[in-house]
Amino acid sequence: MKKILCASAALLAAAALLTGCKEKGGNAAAKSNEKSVTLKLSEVHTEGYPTTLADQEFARLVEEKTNGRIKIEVYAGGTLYGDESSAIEALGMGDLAFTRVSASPVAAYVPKINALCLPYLYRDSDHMWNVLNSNIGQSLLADIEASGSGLIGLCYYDGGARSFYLTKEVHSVDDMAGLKIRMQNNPMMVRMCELLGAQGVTGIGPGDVMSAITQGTVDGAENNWPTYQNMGDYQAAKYYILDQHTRVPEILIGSKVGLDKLDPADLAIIKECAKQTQEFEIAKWKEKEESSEKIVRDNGNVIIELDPAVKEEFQTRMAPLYDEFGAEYKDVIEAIKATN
C-alpha cells in the first residue's frame, strides 16, 4: 500500500479535519487552548457494540479533560467509512481524526504487527493482554507513529477470539476444501485460508457479509461471537466452528497529520484518555461476548468444537505461514510465546 501522500495535500486535508473551529477570543493567532475543535471518529460497528461504547467513552473523556475545547463526534455503523481500510487511508490523508480498526489491516502499514495476529499464537485472552500491555505490545503501538504512515497508535481494545462460521459443517481440515470465506483485507489471513484448502475472499465490508453469504458469494466468514451475532451473520451461516484460530486485537488510531496541529499538551491528553478506555472496553467486551453466545445458541445454531487432534492439524497447517509472515519477527514471536 502507498505510504501517505505529499505534504501539501496533507496540509490541505488537515484543514478539513479540524472542523468547527471557533475562536473564543477575537484573535486569529490565539493559542489552541482558546479554540473549540471538533474531530471525527469512524467506527464500522453499530451503536451499543463494545468498541463503539469505548469510542464514545473516549470522546466523553477528551471533552471532559479539555473543558469542552475538543469534541469528538463518533460515527458508528460505518456511516462515515464503510470499511476499516478506507478509514485508515482517510487518516493518513488527514480527512479523518480517529478510527477504531482491527490490527490486521494496520499491518499493511506496519508489517511487524502481523506478529500479533498469527494463528494459534495465544494460549487464551489473559495471555494476549499480558503481551499487549508489556513492552512488546506498547513498542508496536509506538512503531505505528514512527512508521511514516501518518498514523498514531493510541491503545488496544479486545476483539475476542475469531472462529469460522459457515453454511456447511466442518469437522476436519478436509472439510474446508474449496470453501469461499470472507476474510479481512490482509494477505496473511488470506494465506491462512489457502493453507486450509479454502479460498479467502477480500473486499467485502462487515456490513455486507450477511448478504454475501445469503447470495452465495461466499460460504461463510470468520469472526468473534459479538460480530457473528451483532451483524446478523449467524442467521445466514448456521455453523460456528469454534477453532479460535486468531485473537486479533483492535486498535484505536489517530491521524498524525491532523493531531500534530493540536497543542502538544492537548495531544498528550488525547493519548492518556485513549489509554483510560482500554479497561472500559475489555469489561464491555466480556459482557457482550457472553450475551452474544447465548443469543446464537438459543437460536439453534450448530456450535462445532473440534476434536483436539483435528485442531492440532489446523495448527500444523500454519507452519508455512509462520515462515512466510513471521520469519523477520521471530524474536517478537518467541517473546510472545515466552510471556506468562
Given for the second form:
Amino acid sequence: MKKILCASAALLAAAALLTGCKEKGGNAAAKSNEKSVTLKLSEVHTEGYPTTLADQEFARLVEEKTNGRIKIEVYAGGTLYGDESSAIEALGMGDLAFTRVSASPVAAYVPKINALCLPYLYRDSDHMWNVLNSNIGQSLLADIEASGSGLIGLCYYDGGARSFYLTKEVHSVDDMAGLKIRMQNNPMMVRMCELLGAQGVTGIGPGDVMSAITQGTVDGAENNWPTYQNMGDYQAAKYYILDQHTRVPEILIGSKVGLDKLDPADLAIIKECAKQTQEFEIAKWKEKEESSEKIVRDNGNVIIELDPAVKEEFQTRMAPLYDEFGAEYKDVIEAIKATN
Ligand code: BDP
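Structure of the form predicted together with beta-D-glucopyranuronic acid, please, following the form predicted alone?
What follows is the whole complex; the chain from before opens it.
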C-alpha cells in the first residue's frame, strides 16, 4: 500500500514552509522527479558571517545529497527572527525547520546545556573543541532531542571567547558596579552580571544592541570579536575588556515536529550534512576572528588587557554559578575539566 507522507503538515499550515509533499517508499534519493520540499533556516548574523556561511554550506550539502529533493533557504541577518529565543520557540511549534543560535538561549529548553556555557570552563579553544567532539559534547547534543523540548541538536559551531564591551573604562571588578549590560536570554548570564555588581538586561536581540548602547538603554554588552565588530557595536562602545569570561558554542538546531515527518533516511542525511559543516565553520571563524580584531584595533578602540590578578577576581566572583546552575551536572563539569 502506497502512503502519501506530507513532509510537515505543521510547517505547511503555519508558515507555508513546504512547497510539496513526497511519496513515501521506493528509492527516494534516486528519484529526481519527486516533488521537492523547501525548509527555512533562521540566522541572526549577516551574509558572509562564519555561521551564515556554514548554514549555506549545510543547505548546499543537503540539496546535493538528496538530489535536490530537500532545499533549505537560509534567512540571514535576523530577517525571519531577530531574536533567537523566538526562533527556538518557532522550532518547538513547527513553524520553522532550522535555526543556528548560540547555546545560551537553548538552555531555557534544555538546562543541561548550561554545563557547556559556564564561565572560565575551557582553558582555550582546543580544549572546548576536544570537549564538544568527545562523548560529553555529543551526548549533550543528543540530549537536546531526547529532552522532549521539540528540538533536535544537529552540530556545534565556534563562537570564540566572549568579553565585556562598555562605554566606560573598566580595570577592575569594582569598576563594573552599577553598569547596565545587555546579556543573552539566559538567567545564568543575568546572574553573572549581578555577581559582578552590575545589572544584566535581557530582551534585546543581537541586532539591536548597538542602538540600545547609543540610546543609553544599556552601558554595554558582551560578545566575541566578530559580533562586536560585525554588528557595529564597536562603534557605540569603544572599551573592549578582555576578561574572556565564557566560550559559548553556537548550535545548529532543527524542529523535531517538522523533521520527524521526513523520511527517516532524509533526516539521517540532514544530521550527517550538519556534522560535515563543523570544520568548515571553524576555518571561517578563525579568519573572521582575526579580521574583526584588526578592524576594531585599527578603529582606535581601547582594548583593555586585564591584569592577571584582576582576571582572577572576575573568575572568583563568577564561581558561584557552578553551584547555582551546575549542581545537577557536576559529573559533566568534572568530565569537561578532566578533558585534555
Ligand atoms: C553571538 C552569537 C549569536 C547570539 C549573539 C548574542 O553568534 O548567536 O545571538 O552572540 O549575544 O556571538 O545574542
